[in-house]
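We begin with a single chain expressed as structure tokens, specifically the form predicted on its own.
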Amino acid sequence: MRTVACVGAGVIGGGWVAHFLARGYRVVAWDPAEDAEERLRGLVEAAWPALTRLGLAEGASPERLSVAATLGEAVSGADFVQESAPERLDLKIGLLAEIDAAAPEHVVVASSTSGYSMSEMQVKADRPERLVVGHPFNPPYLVPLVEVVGGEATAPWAVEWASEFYRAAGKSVITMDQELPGFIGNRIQEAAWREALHMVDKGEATAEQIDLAMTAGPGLRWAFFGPCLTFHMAGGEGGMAHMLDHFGPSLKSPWTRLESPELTADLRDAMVRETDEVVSGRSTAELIAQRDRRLIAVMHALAEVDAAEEREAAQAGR
């Protein structure tokens, strides 16, 4: 792997360009907008200080970016293609078919789509078996998550190859078992967002209160322990099983406007089994110690950034 083609140079596409450059790849970009190259190079320049602090791979340099005049030129010599065009289904369908026709036949092509399934988008490609979704979180050059899933016509090898490539490129990868509208991260995020809108709409909480409730509350823990492991720990030594058996009835309480699924025996057992896999033999005491170390690290890091920003504001007279 030496060369990545990035098709589309907006916020997401440009973020991908910056990420791949920081990981030491040569990047060839293409975007039909007249000012695309100027905007793209400006985005990379703005992102580079943060990427430098995060840590650059050997050989990483903005100088390894080139902007092609045509789509064919961009993808013809690529080892991997990341498409990040605007979210319009007709555009995605046509563009992926064009990329498929122009890219070397062995090369995997990934779409950054946040809303469409690959089954919807691969319908006009001659080689749909090599098309996958590689859904990032913004900004792609800092947030590590990528969700990978194929469509009905995608070959398993393409999903596996894309997942391994993203890992090699420094990403945290979820290889999804099936297509799911909104993918995984967006669905969890959307549930919280919709509840926030409900609370503001009903005058139950302000936007400031909602944001503080998240950033000073569950958001801190979710930086390292997701909701499943967090609720497992709420069960103490009994873990997820005790939590569900004890607090299961609260799922019927009006704590959210999102309707809860019925807590059947099958759902209970699946949650216990799958959370035990995440726990991977760690004791409750070990989990608490790990949680506390990470929570303190996050809080210290945020305090350092807050102090630096306050100094900057004072120097600027704000």
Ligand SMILES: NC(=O)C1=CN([C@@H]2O[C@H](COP(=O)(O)OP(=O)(O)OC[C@H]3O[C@@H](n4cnc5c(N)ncnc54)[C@H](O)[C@@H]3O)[C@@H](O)[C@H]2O)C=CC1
Given for the second form:
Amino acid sequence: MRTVACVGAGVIGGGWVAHFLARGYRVVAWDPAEDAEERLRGLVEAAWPALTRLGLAEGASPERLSVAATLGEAVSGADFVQESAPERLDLKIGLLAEIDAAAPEHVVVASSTSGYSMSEMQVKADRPERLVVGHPFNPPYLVPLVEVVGGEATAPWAVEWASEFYRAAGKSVITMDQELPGFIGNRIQEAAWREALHMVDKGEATAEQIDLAMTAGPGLRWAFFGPCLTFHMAGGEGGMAHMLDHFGPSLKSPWTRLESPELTADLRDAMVRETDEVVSGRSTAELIAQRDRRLIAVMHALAEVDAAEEREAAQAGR
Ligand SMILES: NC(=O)C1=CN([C@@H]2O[C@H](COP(=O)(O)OP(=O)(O)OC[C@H]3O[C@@H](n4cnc5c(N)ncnc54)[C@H](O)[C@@H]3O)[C@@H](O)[C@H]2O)C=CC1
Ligand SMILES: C[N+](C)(C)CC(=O)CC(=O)[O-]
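Okay, that is the form predicted on its own; can I get the form predicted in complex with the ligand now?
Next comes the full complex, this chain leading.
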């Protein structure tokens, strides 16, 4: 298992390329955009210092990246294919069929889709049994989660193989037992996102207040305790049972409007305008550098705490 083909090399596909290169794989990328190779090599170059700080696999090098002239050239020699084309169902259906026709028949093909089911994407593939969803989080070279799930025509072996491959490639894998639109991570963050849109739509909060509410509040805890464990802590010694008994009645309070607001032009403009104020003139490159420094700092801090707790447990014979 040494060569990964990355089809689509934009924000996510480029991030996958950087990840697989850092894990020592040979990567062959293909993307139809005229400037795709220049953008891709720029993304890898910008990410490489962060990846070096995190630790590279033996032999890892941007030199192991090649950009194919055709889709067939990219996938014909691959041991695994990661598709990251635009989130359009019609495009994914056609592209996955093309990849299926050109890739070696035993090779697993994963889609980075943010929410489409593989059942609806694999309908034109001749060998749908090897098609899975491998949904990453941006940037794939730093955020470890990938959600793996097959479609109705996917073989169990393909889901298992993809899950193991991603683990071997350094990812944190959730292997889902059933299809769910938006999978798990996006359903949770989409709920928060819809609430944010409602608050901006009604002038109840600004984008700046919303982002601060997350980064200085729940978001800080969610880097290491998810929403379930966090609310278990809200119950004190009584844990989740007490939390539910204590706060259960308020669950019916109108603290969320889960339905999505109409994304009117006004709402869209307001969200863009207010987010621009948060961005406050920083370029995307500056934001990426600032994000990656902070992500690495959190990951290093968590790793240090984890190691200390493992040492304590070993000393206590636990
Ligand atoms: N942007 C994000 O935060 C995340 C995106 N995703 C998913 O990743 C996929 C790609 O999204 P992004 O990278 O954000 O989009 P993007 O627009 O940054 O990149 C898409 C790339 O696909 C290329 N492309 C266009 N038509 C193509 C074709 N027929 N075959 C191959 N490549 C083609 C484009 O030239 C572009 O470089 C989508 O399915 C999206 O839902 C998943 C997780 C997070
Ligand atoms: C905005 N988005 C739905 C494309 C985000 C994702 O799919 C996952 C992520 O990186 O947050």
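Numbering follows the first chain given and starts at 1. The term rigid core refers to the maximal set of C-alpha atoms that superpose within 1.5 Å between the two forms. Fair warning: this is a prediction, and the values are worked out from it, not measured in the lab.
Threshold 2 Å Cα movement between the two forms at Glu259, rigid core reference: Indeed, Glu259 is displaced by 2 Å or more.
Displaced residue check between the two forms: Thr206, CA, 2 Å or over, core reference: True for Thr206: a C-alpha shift of 2 Å or more.
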